[in-house]
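Quick heads-up: it's one chain on its own, the form predicted on its own, in structure tokens.
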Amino acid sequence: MLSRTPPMGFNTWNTFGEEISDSVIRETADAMVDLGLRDAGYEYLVIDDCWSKRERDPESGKIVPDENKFPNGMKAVSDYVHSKGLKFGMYSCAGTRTCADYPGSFDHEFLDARTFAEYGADFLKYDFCFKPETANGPLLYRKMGMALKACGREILFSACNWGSDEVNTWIRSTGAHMYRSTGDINDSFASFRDIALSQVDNLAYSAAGCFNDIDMLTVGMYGKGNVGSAGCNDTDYKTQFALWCMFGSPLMLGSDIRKMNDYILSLVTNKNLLRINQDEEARPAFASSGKAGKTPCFVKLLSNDEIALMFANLTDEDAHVQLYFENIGITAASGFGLEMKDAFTDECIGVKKEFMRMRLAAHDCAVYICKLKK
């Protein structure tokens, strides 16, 4: 089964946009291994927009590859990822166009997942820009996916459809394995923030098989690369990494993986925050209060009878974070509260019970993996 847990990888557009070639590929595989980001998980490496060329092979009707980027063609470069035990993905569109208007797929969907196959492709990211409107958006998933099924290769269905016609309510049915729920991300607080914020009531759609995709991070951009805005510190890179953590989103990182620093390297192979995210059963977290506001506690039920609290402020200044356990079904009168341990320090706090309330600077949070004590 695919996507049995959250997808992890790598993905070109927040970084590289228009300026991906065959050498960028090459090189962050080889760091995606030499990192051990291979090893803790990180197994697909996707090109997004601006492969191909302008326009389609007048002959063949294909989708073929910007010989000046990719001078081997496609195949040569997924073969190469494949070399280093990584998985190979592509991007397409269900429009006419791409986002950054080159050939999309809508009416070719059958020969474009075949192209695909035959690079060798084991994800698709498909996008929604540029398309007819007459078109109907959930007929369009539903091409493509039947398309991949008819591809003769295992491919992963990534929908990118940016949460539009109510998106989380269908998409499984497509065959999609992962579906963007959100508008584009850029390198901000306020950006991610907001982006996590606003899925807080779809949670619960997200499941084994196919996942809500919050968006591809941007932890460690500091402001560079092609989505770069303000860009973040290390304590908004902290935050983000662990909300996507908790709500069971792909985790495809953006940051230019050649450039890593010892911080960020150490974040996104943290190997509580990734237990969390890949938990095999796949659950939902939730707010303890029924709202997330901005300073939330998130839960999240994990396997082997364990819990994942999140407290996190997502103001601009110093503030309080509370939880009140009987929001989160642990009574008074049960006798029982919950032995925590620090998901990033490893640190054990003992065992909490009733209410904790919890002082975090500006943009900051806490992570804790806890059991159920008497």
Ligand code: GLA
Given for the second form:
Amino acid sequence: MLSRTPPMGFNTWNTFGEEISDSVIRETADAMVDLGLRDAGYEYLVIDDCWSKRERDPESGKIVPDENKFPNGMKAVSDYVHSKGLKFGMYSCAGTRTCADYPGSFDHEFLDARTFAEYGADFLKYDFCFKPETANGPLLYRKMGMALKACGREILFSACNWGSDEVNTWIRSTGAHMYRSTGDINDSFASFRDIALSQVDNLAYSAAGCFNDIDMLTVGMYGKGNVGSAGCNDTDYKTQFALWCMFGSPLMLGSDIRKMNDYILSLVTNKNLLRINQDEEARPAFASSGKAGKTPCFVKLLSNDEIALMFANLTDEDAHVQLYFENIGITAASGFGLEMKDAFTDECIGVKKEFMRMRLAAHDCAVYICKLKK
Ligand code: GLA
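Since the structure above is the form predicted on its own, I would like to see how the form predicted in complex with this ligand looks, so please show that one next.
Let's see the whole complex now, leading with the same chain.
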């Protein structure tokens, strides 16, 4: 079964945009292995938009790689990625053109799925630009879902229609293994905060086999690249990564992995946070207040009777963040409290009862893995 837990990997779009090439992919594959990212679970290396020529091959009708960017063809790139113990991902679009105006798969779904299988692709991101007006959105995803089933290779289907057409109510039935639920992220605190908060009511539309994808991470971009803006600082990235882990989103790195610094590397390989994201029960998180707010506490039940808690200050000033245990089902009368381990420091802070309140700097967060204890 694919996508038993949220898929993890790297995608070229956030940093490279159209500046992709054979060497960028090979160097990224090398870095994913050398830095230990592959061993931490980041297995898919996905080439996003802009990899093909502007038009299909007139004779075969196939999409063809741009030979200036990929002079050895796509199979050679895929073989290299596989030789590093990684999986290879491709990109296309349900409309007539991709979002960056390259050929889309509309009316060529079965041919394109077979082409991706010939490349040795293990993953397909499937976008939603240039959809003919009369075309039915859900049916376009059903078509590619069927085409992938017919292509003779197991390919993870990553849908990307940005949450339109009430996607969460039907996408799982198309065979998709993950689905973008929001518009595009950019590298700013406001962007990722708003994306995350927009999905607080949709966290339960995510489970083993098909996960709610809140977009590729900007963690470690510092304003550089293709979706750069003001950029973020390390505190912001800590909170972004913790939110993505708590929300059970796929974890697709988007920064230039070849230049990843030690802080970002330790953040994205943090064992406690990855355990929360990859928990086998894949239960949705919920907000303790029942709704999205700027000083939320998120709760996610894990296997082995553990409970993950995240306290976040999503305001631009210092703030108190608090949780009343009664609000998440731990009654005072039960006598139980929570034994808490800090996910960032591994420090055990003992058993807390009835409530937890803390002061957090602007944009900062705290994450704990807890057990019920008297
Ligand atoms: C859309 C998607 C992005 C990226 C671009 C590529 O905007 O949402 O993630 O794939 O297209 O053009």
